[in-house]
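Single chain ahead, written as structure tokens, the form predicted alone.
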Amino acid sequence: MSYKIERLDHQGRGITYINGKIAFVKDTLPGEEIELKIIKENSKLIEAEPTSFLKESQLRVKELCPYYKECGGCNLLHMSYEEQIKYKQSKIVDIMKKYADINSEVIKQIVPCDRQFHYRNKVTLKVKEKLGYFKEKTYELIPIEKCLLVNDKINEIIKILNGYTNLSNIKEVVIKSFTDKETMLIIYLQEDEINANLLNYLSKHVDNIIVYDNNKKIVKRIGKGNIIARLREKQFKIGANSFFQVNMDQTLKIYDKIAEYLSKNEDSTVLDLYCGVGSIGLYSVSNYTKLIGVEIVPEAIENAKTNAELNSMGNTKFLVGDTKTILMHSNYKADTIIVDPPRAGLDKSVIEDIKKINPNMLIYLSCDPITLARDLKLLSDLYDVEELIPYDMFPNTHHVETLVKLTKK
């Protein structure tokens, strides 16, 4: 039996309909026809992938990668970039409009990445005697040689690992290379120890090596530890545990519109929070400026202490913990808040917090429109959204990032 696709959802799969009842199919775009397999079907919706196309569409490209159809990774991949950039849009206006009933008026075109391969400075891999990516929702891994998405240099570096005979005893790696000069591999191990031979490999031909046992514990640290990404005359250090944006290109984009949103307020107060490393405070603000950084991992606050007198940023202040706590006991005054959260978003008591403080302005990156809408839903009775732009922060993935602008009513 035939089904005709017709539309993509949110993650970016196609939607049919079987018996009435809603069904998800991986890979496919508006128009096709198909047969298709059943993956997993409950009482209100189905899953299913495709098994034969009947008719293609005209959108349709060719995938460039040979683990695209298990990895998972990438899952726009047979979209042209062209056609995922108006999907990214539409799915962006359709969720505010949905969920935060923003006026399309205010939502930006999105910000096209300009590169579509090789953009991320940053990998976590598994690791089954060769290293690989989960099967979507599954343990089993599918092993690679390199990965289309991530820059060169760390491609290098997969292709050394998986030349070494024995990597029995380790479970997952972690590579970041923001340049060709610099490099970090961590490891996590099974057990408690490292093959002497491994290490010895492969510091041959990486940077800094930080091993975490199965505890999550240091055993071995060779080289200094952490790296540094540049953002035009910025620098940051970064650790084994810090977060930094994965592609450097479109963050470059982001940090440059929000050093424009705080231009005109040099003389003020500016509070960063969920800041990793200080990078979007210590790019955006000027010397005039007080910045104080919030973050829950004390590495990361050690390193934005650093950056700022890397950057010679004086009027600054980082604290290390949970931010719903400390803003819950501090008497913080701001003129502009700055938030970067996960993407579980905002906490309804950080959001309660941010009304207390009451900022001119507020300044919200996500990288989940879903619970970015669903906040901004929630700020609405004292702000106003001036200005929404989606970035195209991750090609090839349904995933989008989206710079949020809100003044108070």
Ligand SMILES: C[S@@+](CC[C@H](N)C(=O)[O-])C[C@H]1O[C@@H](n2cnc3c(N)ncnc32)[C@H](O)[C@@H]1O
The other form holds:
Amino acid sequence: MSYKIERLDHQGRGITYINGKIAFVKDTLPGEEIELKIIKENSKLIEAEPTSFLKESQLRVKELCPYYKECGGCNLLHMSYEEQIKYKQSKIVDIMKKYADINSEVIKQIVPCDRQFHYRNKVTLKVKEKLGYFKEKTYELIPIEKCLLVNDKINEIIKILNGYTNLSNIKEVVIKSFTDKETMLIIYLQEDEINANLLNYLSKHVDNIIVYDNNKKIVKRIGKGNIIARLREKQFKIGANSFFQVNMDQTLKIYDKIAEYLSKNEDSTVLDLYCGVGSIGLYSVSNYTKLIGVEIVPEAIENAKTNAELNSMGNTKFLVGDTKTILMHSNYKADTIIVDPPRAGLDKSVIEDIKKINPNMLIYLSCDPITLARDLKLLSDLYDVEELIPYDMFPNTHHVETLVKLTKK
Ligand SMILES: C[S@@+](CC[C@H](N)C(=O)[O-])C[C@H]1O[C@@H](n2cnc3c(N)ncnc32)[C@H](O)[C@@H]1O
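Can you return the structure of this protein in the form predicted in complex with the named molecule rather than the form predicted alone?
Once more the chain from above appears, this time first in line as the rest of the complex follows.
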């Protein structure tokens, strides 16, 4: 039986219908005719994968990664980059219209990434004797020798780890590298201690190694425990547990845009909520501006305080805690608020507190367009969306980063 793919959903999966029921088919493109295998079915929907292609789309390209079919990380790799960009643009327009009633006129053209591959400065890999990714929605390990998405320095560390014969007491590793000078390897053990020979071997190749035991306690540390990321003349120290944006090229474009938004009100107060290591505020406000950052991870706030000194930004204050609690128990005044929350978006009480602070401008950076649209709708009684810019921060995946400038009605 053959099925025709009608369109793509917001996760990049093809949509067809089986006996009238909607079916989501991974790795397919609109117009393609396929035979398929059902993976999952419930009363409302079907999930399937193609078993053969009776008609292929002309927009299909050869996937360059040997792990692509199983790993699931690059779920748009079968689509040309030009098509990925068109798809992401129409997805944002669609979501904003459907969930926030936002007019497409304020939505700018998506900013593509100059590099389709090797853009990531951080990777998390699983270990089950070998190193790799878990097959999508399973705990089955797909061993890898390199990854098309990560930068060369990270691929070097992957090769070094693969060069050791026995990784069996490791559960997970995180590798970070922001410049071609420094690397950080974070190791999560199955047990309490790391094999001394393995540590000795790794320390010859990696500047910074931090080892956590099974109870998430640090049991070994080699190097200074943080590495530097550079954005133009600014530098940021980043610790093992601190967040930093994964794509430096796109981050720079986004932060430049935020700096442009902020350049008009220099001697004001800016609240940078969900600030990580303080990078957005420290990059984009002027020295005259009072900057207050809020972040839940203590190490990130320690980094933010150091980063303020490193970048000679005196008029700053960084607070550790849950944004919701901090806003609830303070009465900050601010001309501008920047928010960059995790995928879950803003808590309703945070939205209410932002409205009480009543800033002239609200800058919202989001990695999830659905929660962004929900929050924009909740803000729409007091704020207009002046400009919404999608950025392709994560090429070859369905994810999109979105920057929104809102102004008071
Ligand atoms: C998408 S990151 C943005 C970080 C930073 N703005 C940047 O550009 O690098 C979201 C940040 O929010 C922090 N976070 C998560 N939940 C939080 C909460 N409830 N209150 C404060 N910070 C939170 C995370 O630790 C993370 O650093």
